[in-house]
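Here we start with a single chain on its own, the form predicted on its own, put down as structure tokens.
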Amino acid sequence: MIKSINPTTGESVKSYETYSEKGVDKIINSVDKTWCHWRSTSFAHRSQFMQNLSGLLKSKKEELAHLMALEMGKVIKEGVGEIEKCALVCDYYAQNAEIFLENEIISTEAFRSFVSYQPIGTVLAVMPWNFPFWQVFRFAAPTLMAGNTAVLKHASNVPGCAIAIEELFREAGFPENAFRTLLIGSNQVENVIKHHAIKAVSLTGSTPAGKSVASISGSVLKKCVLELGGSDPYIILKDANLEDAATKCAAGRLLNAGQSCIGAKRFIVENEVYPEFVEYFLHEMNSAYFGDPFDAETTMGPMARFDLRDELHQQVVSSIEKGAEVILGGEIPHRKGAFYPPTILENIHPGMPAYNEELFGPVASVIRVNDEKEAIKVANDTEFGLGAAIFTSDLKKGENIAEMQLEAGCCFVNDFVKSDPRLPFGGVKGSGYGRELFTQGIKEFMNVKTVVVK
């Protein structure tokens, strides 16, 4: 059994019946099947299917945002802002697939060369609740523009929202088994992906989850994406735009109750300029106001579950107890709900959760160093390697400590870290491998085949 539980209140929202092996295996072989007709079919066959899902993302948004904001607490601005993203994704590879997967020709001693682009097959997506739409969406769109079909595993909390998105798929025009929904628990995943069917994985997820999917894919011999946990270092240089900056790394922070992958975790800030973009940081942070994500004036819901709220609220407390302070925040409010507080916390040393762990909420590790060399060095030591942000007003150096000196997939100057469909999006170290998004995301599942005509 599955349940749906509101965070906001606590209360269940609906339970839902797991499928049974028997019932996975009928689904997964039944996907299978569909995909040997899809792959066959035109990238203007399958762009008009996937223009029509934009178009029912658009129409259904606020509906779509009302649904988030029941499972997992999200506010509905930014609900109503995910589905739009999923829609633009839709655009995005329903008009660039067929340029990104055409065959490339190679001049060779052969009368024709070239590399060709072909679906794989299934391919199972285990995804996040942090986004419930937008996570799937960014994996889909380019999955089955190229002619692959796909299974979901949706987080077990948000149910509504993965019967919601194999509903919209079937009402967009897909053939009803190009893309199902597994309502299965985590302890029938290892089983779904050794199935002969399924010929690829993409996990978005905690770095644990990655470890055991990895090592569940490399033992058939299958391939995985993963995008992982992320301990994002935001350095403030002592030229940087200090307001700009500190209004930047708040908002980075608390998008989505902290609750990102890329939200920004870690501020290391000259000492020259520590106490003024504190100051600043300080009021951005104070000035969310965190209650009911159904109520238009709430800039921050509640956590997803009660059970993650408690697990970062330890983590702040361990951290205190080895030194940190709190400087906003730090403790459960009195309410219903699963909410926590902006906080922030300085004094971070190694050894603290604070500074090797993943914050997962909204906390932020404020963290003082003396002069850049040493912020870059800060910045990097950390198991973890998704994102990062650079501010200073020399942009030129910026790049360069963005492109040159940072271990991380995605580097941002003057600007908080964020997905986009025309860019890469993935990590390096302990946030994965692989890359979603751009050309390089829609290639990822698909045989890259040598054709050497004589």
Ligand code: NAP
Second form
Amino acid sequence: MIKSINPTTGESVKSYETYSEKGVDKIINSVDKTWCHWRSTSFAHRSQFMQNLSGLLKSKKEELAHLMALEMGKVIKEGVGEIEKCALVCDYYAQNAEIFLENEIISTEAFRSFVSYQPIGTVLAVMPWNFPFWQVFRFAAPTLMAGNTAVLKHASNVPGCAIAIEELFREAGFPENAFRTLLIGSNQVENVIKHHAIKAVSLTGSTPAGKSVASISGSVLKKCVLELGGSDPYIILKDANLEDAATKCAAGRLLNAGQSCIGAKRFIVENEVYPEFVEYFLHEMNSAYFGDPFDAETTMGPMARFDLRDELHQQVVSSIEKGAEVILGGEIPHRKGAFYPPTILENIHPGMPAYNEELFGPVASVIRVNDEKEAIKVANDTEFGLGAAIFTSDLKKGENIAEMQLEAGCCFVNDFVKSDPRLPFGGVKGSGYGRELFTQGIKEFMNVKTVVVK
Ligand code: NAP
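Now the other one: the form predicted together with the named molecule, given that the block above is the form predicted on its own.
In what comes next, the whole complex appears, and the chain from above leads the way.
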């Protein structure tokens, strides 16, 4: 049984029967059968459905934002923004897929030689709950436009969103089995990966889930793309505009109640400007109004699940036991719901969860350093490598640090890290491998075929 629980009230929303192994096998075979003709449809044909899908998303954005608020506590305004971004990624690939996948003519001694991008078949997506629509659409739009088909195993706390996504594809006119949702638990994923009709896997989620999926995929030689966790460092140099930096750092930390892989997590501040930055930052973090996600005034809702809230609090408590100091929040509020307040910890050192682990909630670790060199060393002193940011008024220096010195897949200067269909997205080190979005995203699940005509 898969259940959705409203994290604002703790009440059960709806329960769903888990699909049986036989049912899953039948769906995957149908999706595979659909691929046999979907693969040879034209880009113009696929693009029409993708544009329909974009239109549907736009027309249903309020309704879908309500569903997210109900199942995982996202505030309505952020939910509407998420659905608009899904429409954007559909439009982007509807317009650009054909251009991205054009044959590349290569000059050799043959009569003709070229590279052709051919679809590989049905791809399994294992997805998280934190952006229940965006994570799926940024995978599905390029995948379907490329001529592949897809099955989705969504996180177990957002089954309503998972079903809504399948229905959106159908309503947009895609073939019945071009995109299907599998309501299954994580213990059923292994059999799906090993199914003969599944050709590759895309997982967005935690590092342990990534390791498990990668080892199963490896055992059957199927490619996987892994978008995993992060502990993004934000460096604040002494020549930064501190007020602007503090505003962006707080926004980057509190978005989605702090539950974002590219959330700002560690704030590394040069000694000289530390007190001033912390004062601005404290003000910004303290200005968040957390409460009912359905309330228009609310800027931060509850966390998505009670167990995740309790896990986060345990990381805070353990950091405090090891010497961290709380300058904001740090206590579970006495109210119904999986709430956790904006929290700032300082005096952070290696060995504390607030230094070494991903804090997947509204908790900021502020770290004081002596100079730029130490800041970069601390920024890279992590098993993760997803996003990173640097704040400085010297743009040339910022660009050099971003490009050459930070070990991360996405580095921003003077802004918080965001995903954008026009730019590749992904990580290095423990944050995974492979890329989503832009041309790299659509080419991940293609047969890069060499054709030589003598
Ligand atoms: P999670 O627990 O790893 O779950 C993600 C998905 O993987 C869910 O569908 C889950 O199913 C499934 N899963 C979990 N363990 C599995 C296993 N051993 N084998 C196969 N499937 C498994 O992560 P989450 O709590 O939903 O999401 C938070 C994590 O995702 C954070 O670490 C965050 O940084 C990361 N994330 C990364 C990105 C990125 O783009 N890099 C984006 C968003 C989130 P069940 O729900 O049924 O367990």
